[in-house]
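One chain follows as structure tokens, the form predicted on its own.
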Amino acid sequence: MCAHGERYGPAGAVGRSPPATLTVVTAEETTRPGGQTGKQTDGAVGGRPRYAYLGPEGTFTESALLQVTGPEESDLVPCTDVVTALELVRGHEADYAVVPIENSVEGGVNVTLDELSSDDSLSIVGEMLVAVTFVLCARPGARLADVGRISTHPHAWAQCRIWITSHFDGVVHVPATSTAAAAALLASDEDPGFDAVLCSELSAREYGLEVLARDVADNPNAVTRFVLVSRPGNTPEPTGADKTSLMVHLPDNEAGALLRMLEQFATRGVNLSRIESRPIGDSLGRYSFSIDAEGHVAEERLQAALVGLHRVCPTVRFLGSYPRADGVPTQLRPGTSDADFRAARQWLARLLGRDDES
């Protein structure tokens, strides 16, 4: 069923190395960059493609859909939450969907990394920063003196924590499943359970409400990452600035695995924008690790590395290779690049040629 809801949970990083220029928009803006929408499959409807996101209106997940597509050229499809969205596109029932991956301040979105790493049925086919900023707002007429009770979503409310407990005493928190859901039912249900909301200044306008406080962010660089998820054979051609995906098991028990994986990327020259743990879950002790390297599957030493991790480790999920946000190109070491890759395999041919005359 699809109607309210963004649903994340907290992060499990372990290390992160964030890129040193972010190009965001705020959730007003409605910038739409080329090159990530891919090819239209069969969940098309009268051909228009079809995107499922995080609802409702007004959500910050609606301004990383804009970012790439608008209701005059596709039909957008609001979801109640991470699972629901990433299930339309295994299902043919919508093309793409856009979901949210990482916050600069909260870490990466657990329930969007484990649904991509469960199986082969989902790609990554682009990516959209969105800057967060938050408004407290409540029914016209309300004062902050009223406000005893907040709702909002948990991500939200933990990066307005600190202005909160100094603006209020004893203010209660009541989890809602997204920001904008929280608005939409502070307007539309005479008692809710609470008086005020924390969302984005577009979900107040959306929903009808008064802004009580702007700029109520602890951080006001936060940023949220979101990805545009399709079906697998939609991979974007290579431009330079890209991104790849994975999803990477450890063997059990067996001392240096870590360092072991990691020495696949360092020694062909990859670099790691994120690397977080994320637990198996069949057992205590047993993690996966979702990554980000710097680069594209089609070049050289990326299918190196693949190929180093698929001899070292029990599973290799790749989960795609797309255009980077921030469009900041990839800096390849000495001894890196393809055709670095390319005349080594051709020294080794011309030796093996020797071998076989004598």
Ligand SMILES: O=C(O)C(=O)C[C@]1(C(=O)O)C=C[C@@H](O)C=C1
Second form
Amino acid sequence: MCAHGERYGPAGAVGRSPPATLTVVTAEETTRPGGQTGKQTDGAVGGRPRYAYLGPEGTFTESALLQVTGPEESDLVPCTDVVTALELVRGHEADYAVVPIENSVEGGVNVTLDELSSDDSLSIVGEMLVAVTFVLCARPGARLADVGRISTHPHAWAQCRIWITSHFDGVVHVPATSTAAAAALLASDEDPGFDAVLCSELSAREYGLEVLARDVADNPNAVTRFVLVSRPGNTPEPTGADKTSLMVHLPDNEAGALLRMLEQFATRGVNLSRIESRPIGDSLGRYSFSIDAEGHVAEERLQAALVGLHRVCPTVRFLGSYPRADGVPTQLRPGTSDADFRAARQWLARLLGRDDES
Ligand SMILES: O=C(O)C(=O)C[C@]1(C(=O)O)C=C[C@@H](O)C=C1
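Mind giving me the form predicted in complex with this ligand, seeing as the form predicted on its own was just shown?
Expanding to the full complex; the earlier chain stays at the top.
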């Protein structure tokens, strides 16, 4: 199901590109060599890079983070929610944040999509994939038959819905800020208000909980995609296997506006790997489009698409170009390479009797 994961060495300090990430890993394949307290803290930037993430220890987000860096070389700052993690980066209290953005079963993580596209203060510089598998766990000695209230992150609940409804009658979901937060609470609180948790097997082990059932996810191949976020100005170099994330508004009440927006990509041979609409929020019927395009902003065809978008869309926000986690190289359609664009410009310059403009 999932390729074996590679853990990467030290991430670059702010201003340098962080390392590219390549494969899908499981929570169990990531390692945390120790040294972290798991305390939910905000703090000032020290000498080492600081990474804020959706915590506490044991979340799938932490598994994604550990693909990029570890506690030996960086300060890892667990946060209770995505907004706080991103806010620490905005406020220069962290250099990077790792947050979930998309799940193969449940779709986009709206809070992340909305936060990243709300202003120009954040930029995506990397992506990581984590294979998500869940266990149902409880305090030692508990029995499956005793479970009446289950806590977990809403995304985790959604991914186990069929298994839950086929194994329990009228069980109640108690939402938690993360899968590991639910496990930590069950392990520590006398009466947390629930008796079982859906989380990773790693988390169950770390918080001393007993596994009541394994492989409870409805789709055994589920993958969650996470992004590494920084402040603008740290765009990684192109690798030939990159993605560019954008947020675009369409003109109001204009027939064919969506088609015209999509044409800007299609005519330059830019493939889209994700497009979804999000309500702008000020009235019904107004949407923004969150888009991942294949390619890097340093490449001609992506630049031409951006220029085209700028002409036909009232708002175009560049959210970052970064290496693809799966390392799949961008497929070039004939006539869309950088050399093709340059040759065309040179031809035009000659027609106009200008000096060579490459
Ligand atoms: O709760 C966690 O462990 C998380 O990292 C969050 C999250 C998510 O937001 O989707 C990440 C992966 C799983 O899909 C379930 C929950």
